[in-house]
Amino acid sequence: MDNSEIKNDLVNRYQQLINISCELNSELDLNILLSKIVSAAADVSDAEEASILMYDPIKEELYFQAATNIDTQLKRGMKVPIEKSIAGWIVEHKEPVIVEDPQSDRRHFDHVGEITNIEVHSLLGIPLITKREIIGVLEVINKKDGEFTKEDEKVLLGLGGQASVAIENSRLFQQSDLIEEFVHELRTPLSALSAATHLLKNKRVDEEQKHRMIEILDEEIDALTDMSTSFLDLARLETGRKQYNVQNFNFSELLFECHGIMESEAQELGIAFKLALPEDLPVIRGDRGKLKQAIINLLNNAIKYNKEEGVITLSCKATEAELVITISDTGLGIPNKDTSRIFEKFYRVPEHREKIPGTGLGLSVVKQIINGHGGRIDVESELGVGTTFTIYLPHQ
């Protein structure tokens, strides 16, 4: 290529970026904005993948949060060394580097390709930095034509320069939007608080009468920590800070152990809760504790919503690709037009609001725990019949 062909390759390029960062910024959603990163950094760079590893300086650790060949989110929780790697070297220096031979490299990390899926034959990284603060590493791998160049260089650090801000706007934006929610949902609670307190500070209010307004404190105070933790969970799945734990183990084991840890709060309500599985479930890849997690969240609400003398039913089958699990009640229902709300954050069906406590949290961070291990939630329901959540979950 003379030089005129590459300041015309370099002019196109630059016009991409142009273009690349108006539909960046438009971005607010976290996970589509990586995407569309790390796509845009192939593309730029005529590289075959490209990846992003975000940093977290609290602890200081650093992990893969997107790819242009990583389907799951599972992958994308994978932990890689600050110390023994080229993206923790990138992180420690904030320098952007280029690599000829990765794989003789004494800073290359020897388990990314079982993340990636890919032999790397050749790097470009730079770090993402904004506010003088180091976010995050963009990696191009295996150019496609050649070896990658300082021209390659620049243009990906045009490219971080936009991602960079980007990753920022939508982190802000996500964090506001929860807060904000968080925020309004605060004030029953402490009305309630408020309330209770008020009346025990009244000296024509009977013992009897402080006796309730003590046990309305601590329903209320229950209520808000329940409700701070869920929403501390679910803000870090939201945004990405929240990594799985991913290993491999045996599915039927922790169904087992749901059961168990539910069954006598069962029997104590005078509800039967049936157990039914098959012999031979194959073995799952996924955060154990997470999926743990979300199954008793599910059952926890079988039981609150249920009836009197009612059951619940858990049960699993595999297919060739997926796991599916039912949890059924016989309790009280959803109405048709709540279904396609109880995901949401805060929602609640209104007429079981005033009758059971809860904060319209749990069933989202269900749902955000089952998207990430790349699997789905249904619900069907009848008013007064009972509920059936499904899960089907992707397995080796």
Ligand SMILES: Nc1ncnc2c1ncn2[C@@H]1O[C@H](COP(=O)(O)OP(=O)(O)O)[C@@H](O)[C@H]1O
The other form holds:
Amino acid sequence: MDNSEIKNDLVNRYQQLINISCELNSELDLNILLSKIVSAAADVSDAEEASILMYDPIKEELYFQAATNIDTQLKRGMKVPIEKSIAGWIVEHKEPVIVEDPQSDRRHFDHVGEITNIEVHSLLGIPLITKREIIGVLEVINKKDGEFTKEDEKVLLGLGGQASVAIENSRLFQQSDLIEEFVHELRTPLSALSAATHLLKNKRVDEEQKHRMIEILDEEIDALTDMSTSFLDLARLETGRKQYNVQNFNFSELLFECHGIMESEAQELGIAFKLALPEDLPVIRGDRGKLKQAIINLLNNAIKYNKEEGVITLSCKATEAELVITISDTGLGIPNKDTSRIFEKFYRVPEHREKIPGTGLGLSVVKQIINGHGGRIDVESELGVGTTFTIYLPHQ
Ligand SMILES: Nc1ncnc2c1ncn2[C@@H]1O[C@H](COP(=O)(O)OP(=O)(O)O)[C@@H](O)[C@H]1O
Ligand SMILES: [Mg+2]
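Now that we've seen the form predicted on its own, could you pull up the form predicted together with this ligand?
The complete assembly is shown below, putting the previous chain first.
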């Protein structure tokens, strides 16, 4: 390339950057945004692959969040050691780095190789920074033609700057939406609390009424606590701040554990709880704690919306690619008009709202967790007869 060609090439690359940055700024879904960023990063730096690692400043952990050309759902959340990785070095120094021979670099941790099954020959990584805070690392791997240059670094830094702003925007956008709904939902329990305390102050209220008021206070405080916990879970999952602790584990054991936890609660209410498992199930790769939380949430509902002498059945079978988990109950059922809405945040079947306490957040958390594992969840229900939730989860 002569000088004018190099200049042209540069102008083209910067033009490309401007186009990309417009596109990034109009994307508010974090996961879609991240996948757009990695493919743009590979494009502008002429690299084979690109990946993003997000940094959690509270836990001081770095975890894998997106990459080109692979199914990231399952790999998402994989932790990368700060002290033993190039990405960790970038977090600590807040500086870009070009590594010609990653294998012999003592900072190298072959997470990219492990995740993408490709051999890493060369690597360029930059910090993603907003308001002087590091939020993650963007890495491009294996220049298609030659080595990564300082020019590639400059272009990637340009993209990284735009990408960081877009990531922060999408997080803020999702949170502001969620916070607005949350505050709205707080009003009901708060007004119950306020009515009860108001009555308690009244000297003419007798002991029995006082006792009843205190019970209401207790219940509403529990409701607020539940709502805050579920809300925090959901906010972390939705904004991608919650990382998955991925491991291989035995799914039968997990289901046994869930059965053990919920059995006595079901029994106390006169509900039979059956567990139907095949001899052996394939190994699952995922966040055990989160998947347990999802199953427990569904079992909680199966108990809560059941009838006396009701039955709950938890079963699981494996197809070639998936585990199929069903949670069935013989309870109240869900009216047809509501089945498509129950996974929405704060949505509760109106007929249940008055009689049964709840937050309307449980199923949203479940759905986030299952989708985060590359799975899906369905519901079938007949009013007055019962409900079945089915989870499809890819296995190894
Ligand atoms: N097993 C079930 N049987 C009947 N209705 C259910 C069942 N599970 C969920 N629902 C309905 O879906 C709504 C949303 O569920 P969820 O998000 O867990 O919130 P919550 O249980 O706190 O109300 C519930 O309020 C209820 O109306
Ligand atoms: Mg629930």
